[in-house]
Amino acid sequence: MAAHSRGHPAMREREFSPAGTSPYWWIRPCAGPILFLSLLFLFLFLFTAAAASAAAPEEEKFTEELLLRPLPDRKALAHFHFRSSAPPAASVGRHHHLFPKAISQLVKKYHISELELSFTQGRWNYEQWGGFDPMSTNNAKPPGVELWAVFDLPLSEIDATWKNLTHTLSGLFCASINFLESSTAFSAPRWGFKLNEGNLRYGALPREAVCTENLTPWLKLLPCRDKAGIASLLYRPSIYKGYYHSQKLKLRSSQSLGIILDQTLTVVLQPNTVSGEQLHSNHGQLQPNWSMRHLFNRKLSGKCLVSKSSRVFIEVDKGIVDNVNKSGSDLSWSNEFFVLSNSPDKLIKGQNHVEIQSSFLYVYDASNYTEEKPLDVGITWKLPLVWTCTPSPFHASRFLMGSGNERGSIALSFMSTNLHKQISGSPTDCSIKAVIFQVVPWYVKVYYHSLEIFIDGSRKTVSEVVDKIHVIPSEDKLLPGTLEMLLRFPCSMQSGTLTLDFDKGFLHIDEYPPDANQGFDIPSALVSFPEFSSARSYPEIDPVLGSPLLENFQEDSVVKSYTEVLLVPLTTPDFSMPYNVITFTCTVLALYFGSLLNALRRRIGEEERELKKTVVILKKWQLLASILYRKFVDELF
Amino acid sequence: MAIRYWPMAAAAVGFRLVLVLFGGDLHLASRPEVSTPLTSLRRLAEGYWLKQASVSPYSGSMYHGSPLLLSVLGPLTNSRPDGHHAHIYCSLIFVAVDFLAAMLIRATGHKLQMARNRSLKSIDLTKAVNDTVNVSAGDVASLIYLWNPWAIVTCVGSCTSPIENLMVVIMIYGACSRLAPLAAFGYVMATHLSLYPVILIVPVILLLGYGPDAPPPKVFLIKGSSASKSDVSDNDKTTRQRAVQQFSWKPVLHFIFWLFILSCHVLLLSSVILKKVGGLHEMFEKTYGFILTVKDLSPNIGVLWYFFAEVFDFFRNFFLIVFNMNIIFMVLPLAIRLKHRPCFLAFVYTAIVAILKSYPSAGDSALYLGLLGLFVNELAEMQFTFFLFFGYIGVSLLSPVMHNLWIWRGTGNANFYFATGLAYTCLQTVLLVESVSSMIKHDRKLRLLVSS
């Protein structure tokens, strides 16, 4: 059967439409004899093409899937992750069938390996939703736009095919991507960021507010769209509701892997169930209740048709999984804390990498509802309960101090969660290894020789913690700083912060935006604990599953937080004055120019003879008139 | 009158120190009176721990100073002993540059004093002149700038202002006593430290070929003709044409030479300190590039800085050169009117460079001021003293206070600020415009006396 399902997609698309959602139809009991013959045709062709396919690379794929999390702050998570992958360019030429052709287009004109670009709207929560999981570390980013690419192009290449790729990123998504196309907006970074050689660029809008209209343009790429499937529960009121929003996509290509594209939507809703206030009768609140139609106001009925599998999880965290192994009941789907609305199709343990039982899945196959009989999954808690999110080692914040527009500082600072004494438990003379990537537009202009680190309120000189540090200066209207810096914080250290003097730059009056006065955004910082790895691990998993959204969990990434976005007011000049400037400042020129020039022409003396002759003339005139005034006096009386 | 010179200047260096050593942080290093993008030692230190980490020290728009400085005060910035403010070594060599540079003005005007009384003996005006005014114009100067409070700011607000000034002194002091080495070295160091010394170039060579400042030739040719109608011994008329001297080349060539050769060492040193971390090439993008086109368009007492925030763009090019081009304009009808006062004519030129250089600060103020007390006997009549003096005490009350206004409480606006820089700029005008005139009304009357 897996054999046939996988025969040529358009094939398969042509044969199945006329029969409904259902594609197990052809093993319904057939009518005659012509449609027996028939049948037995197009088994032997998709056979034949299934042999085919075999022997060939792999042909296009999608999938999608849906993960359900409760939230300890009674709030829950949506993630939803579709996936469509393209063989080799050389086997398909320049058609495709399921994948997006704007994405392979792009994809061969600018030679990109790698590229992400996520909208994000809201703060993702460390504190609250986790900073250790595969969660936090590949889908919580930095508000606004984020863009990073790695090139497969000669290095001089780069910047200008970067360019380029902002301006059609930008036309395809609705949004001011092309905003990075200037060299003030992107940078470089050589390994804190992600370790390249050189052909990584990375740029991040903070100010870009993101809405449908970004959300439009990347559910096109799917092939149903929100027409059918699992992305039909986007319902774009309960979605944009959410307090955090984050819409991702991310690509890569390979000459042996072709090109594989993940598009991810993560949100953070709050249940709106009425009975969400209730109170346990023993002690404490419940969890609020909620199921797909309370999130979405929809409900899933059926898969998308060209998706070789749609599944939804529902993953309970560790939290949730110590507190009910606590009790002594096991973790079916309806125990005494919580039930589930449907019975799950599987049960899959998941475990972080110190081999610590961390969660449980719950898999439901959307394949297996309709329309008629719709999934509506949700979870009914019975007992209160509280956990919390496993956090990363770190909380990193970002804030600044002073006051005035003229200069400051940024801090950075960490607080320990004792997150290292769980693993390792306390080892006195350990070290945990943090690596700060930081950019700062050219107009903060960072004195990075005044950094200062501080541990436990005491003052620590910059070699004792700082292993390793790369800065590529601002420039003046050309480049914005890039800071790289690897940290050895010992693990005993509780909080730790990081200073950065600034000075803030004045900018031509064109430079400013629209709304000067609200201030200027220096993007996220990222924090990331490379000795940390957020990865997931499913021994119980069969191989034959096949999620692509499993399979990222599984990847080995490493723990990583973003800071905050911070808001710099810098000064503004008169914007309504240019004129009255410019009048002023060349009079004053002008009398320098003009009365200088004029005390080195006057010539004194021949001033004085002049002088001397106009009044001798007025005295001549004088007399005249004093003559003739007396004249007239005299003939009057 | 007499001054009492040295506890006034021990005076003046021991304020400067108790303010270093115990003065703590004043906050002067970040005013914008005080240091310029060009003299700001912050960013000195920037440019220092840039080049130790191998990438180049002008990479980064925060270094526009000398390679030779980064070098020589580099170092000094790094070490930060507790309990004082953070450049303090810095400092301290500022006072010692600042109390070196007052002494050679000192000298200067000594060497001044004697070409004037020789000259006015030879015209036998010593007694009609000196009756009036005679004071010690070396010590009043040297005084002036040990005790501007401008220059005490300056010193003591790290930043390299002080240095730039020495160069300009130690330039005119060897143009002066017409040692031709010390003028090139003083001359190449101040352009290369701040460009705008390079007019400066007029009056060193009048100075090496005429010697110091003199009265009109024309008095000299009144009075020889008077004295050579009447009966004079011969012994009397060598003088008189020794005062009226011819332009002697020899200095001159020996100055240029060794200009030449101080030009290539400088740049030679340069390069060597750059060689690993970018070129000369850069440098002069980075240091004589940023001087020319205003990039940096954070405040100063100026005006230019405002002008071009707000100026048009398609503008910019235009008023650049226009602006540029007003420092030269000045040079030559100054240098023909006053070329038998060259010393005076460097003060003029200084003064100039002060009002329309890109990035002023106070410490380019404090110089000309100084530089004004050479010739306190030649312009004792000069007119709105007591207007220049009172202004220029108002401007440096208001100034910092708009700033803060606009800067740190956000009530005021750019405008008031920039009010204040347009009245110093005037003031400044109008201490030069009187300063001139008066020159020249002192020699006319040196004439008038010689012919009466």
Second form
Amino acid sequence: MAAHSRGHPAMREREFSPAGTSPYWWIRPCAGPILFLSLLFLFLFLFTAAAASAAAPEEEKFTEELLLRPLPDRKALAHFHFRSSAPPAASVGRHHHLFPKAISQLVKKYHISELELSFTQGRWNYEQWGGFDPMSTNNAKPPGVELWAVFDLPLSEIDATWKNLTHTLSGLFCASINFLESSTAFSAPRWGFKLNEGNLRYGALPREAVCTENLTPWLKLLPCRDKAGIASLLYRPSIYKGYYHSQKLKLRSSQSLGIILDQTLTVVLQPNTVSGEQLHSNHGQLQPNWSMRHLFNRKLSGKCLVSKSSRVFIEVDKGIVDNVNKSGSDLSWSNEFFVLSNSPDKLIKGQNHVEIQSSFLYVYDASNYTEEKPLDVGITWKLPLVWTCTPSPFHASRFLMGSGNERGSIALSFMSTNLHKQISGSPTDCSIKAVIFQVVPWYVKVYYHSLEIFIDGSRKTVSEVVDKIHVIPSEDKLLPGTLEMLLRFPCSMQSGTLTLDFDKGFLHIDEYPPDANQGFDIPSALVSFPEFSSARSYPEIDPVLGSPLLENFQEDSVVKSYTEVLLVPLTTPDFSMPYNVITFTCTVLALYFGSLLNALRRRIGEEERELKKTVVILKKWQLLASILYRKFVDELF
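Take the protein just shown as the form predicted together with its partner chain and give its structure as the form predicted alone.
No partners, no molecules, just the chain.
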């Protein structure tokens, strides 16, 4: 046994250890217990400090920002942006201080790399509110619900995971997102929507209504909810009376960055102003004056205490900048055309991707304001000003052609805005690329071979315009149809139209919605222009500013726009006919069986005897009544 112990390497190492089994063999007890304890405490202090310094950058963060912008059609845009970030899960574990735990569990359970969910009421006006800026590119969403997700899973498990994800999100946000679980409601685009490796799923519910039931769980994901900070401005009656309302949740997850959750709310409101104050005697009509109190019926009384930064931006669009520069005035917070109610803390100049000055940002730090001194920033106009927002290269619109409940056609129209002339002059041999992504329900049977293209009124062959096309035909009650096309239009084109023929299918009576007579919706088509970027740069910005909102504006985003939702009338049965048939049938059966049972159970002999007995009894009663009557008359007279 001793020989075996001497032969074991660990035992040999223990034998040659100068101090036996103690890990601090180099500290000899003979030096004294005070020296030993001092060195031990020093070691523990250095170890704790090193661990704290290493864990310092790995902390959860929360920022809140608000951007206000006047619009050319006398409205105001308000964009709320909240970002919550969590470090990688290996260092933070299952506990969170600021980051919503429900989202963290969602990412881990379903292995989500990217996800975006939007609830939208109304439609973004690309002509009046802009189509070439980051706001319209990233925050203009189609009506209803739009959901897409990228999974970090094998392709064979993605569809089942998508179905479970829709049920989870449906319960989390009090919406009908679970209707997207059916294979007829979602698609797997390849490159038309977002370049992926087959691990992306996309679904839309155009008819989903948006209300406070969806906003309340969205606000619960914020650390301060709507009790403090910028979210306290979300007064429900003011938010939902706007012309456009879109709340979005977007998250990105990776092992190196952790989880980044962006929550945005974009609304277009009509300022509450006195019309008499907006008239100018010499130059016409002024833009409406507004402030936070006019837009939200509230003032900002400070920031959320746990937020790392809290800022309010007032953005002045390129059209206003050009008008002010032409007049020779400077773009200070008080100039010849307008004045801001509060002096800003900072002024930031923005440029678009072609190095042209595009906007001005006036920055306000919400941490400088309290309940005693709230922030009520607004804009007051001095002179009338007319401007337009930069549009996308083409205005895209979609409509239906044909009549009847048997067949029809889908038309996609493009109208040039001559944007290429402003950017690159007017070359005659250039072209503009456009990518179309369209999902069509299975009951709209599209004939993709019937594609026709017209440019400036003349018909073109498909090979002349279409560079790339990817089609997934629909299957009855199984899969929707998916169309992805890469088009190349000449720069000189002023108008173009694409048409596709389709037949209308028949549904089972159980497949009709409660309001089937209203029609069936075809989700919005997405049109993107890969050669045009909506990114902005801020050369004078301080890197220490750390604004997630401006970081999103600086990302290289492709210009894109959504078309209208199409309403297709299908052959609808008379749902009252089953009720009428059931009622009539039951009445006939009741009469038939009632008469039959009466005839079968009736006994004729017994009925005659009973009738005779009844007649005899009646006669006796009549005789008795007559006798009593005579007796009464005799006694009376």
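Throughout, rigid core stands for the largest set of C-alpha atoms superposing within 1.5 Å between the two forms. Residue numbers count along the first chain shown, from 1. All of these numbers come straight from a predicted model, not from anything done at the bench.
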Review point. 2 Å or more on the CA of residue 598 between these two forms, with the rigid core superposed, yes or no?
Key: yes
Practice item. Examine residue 571 after superposing the rigid core and state whether its CA is displaced by 2 Å or more between these two forms. Key: no
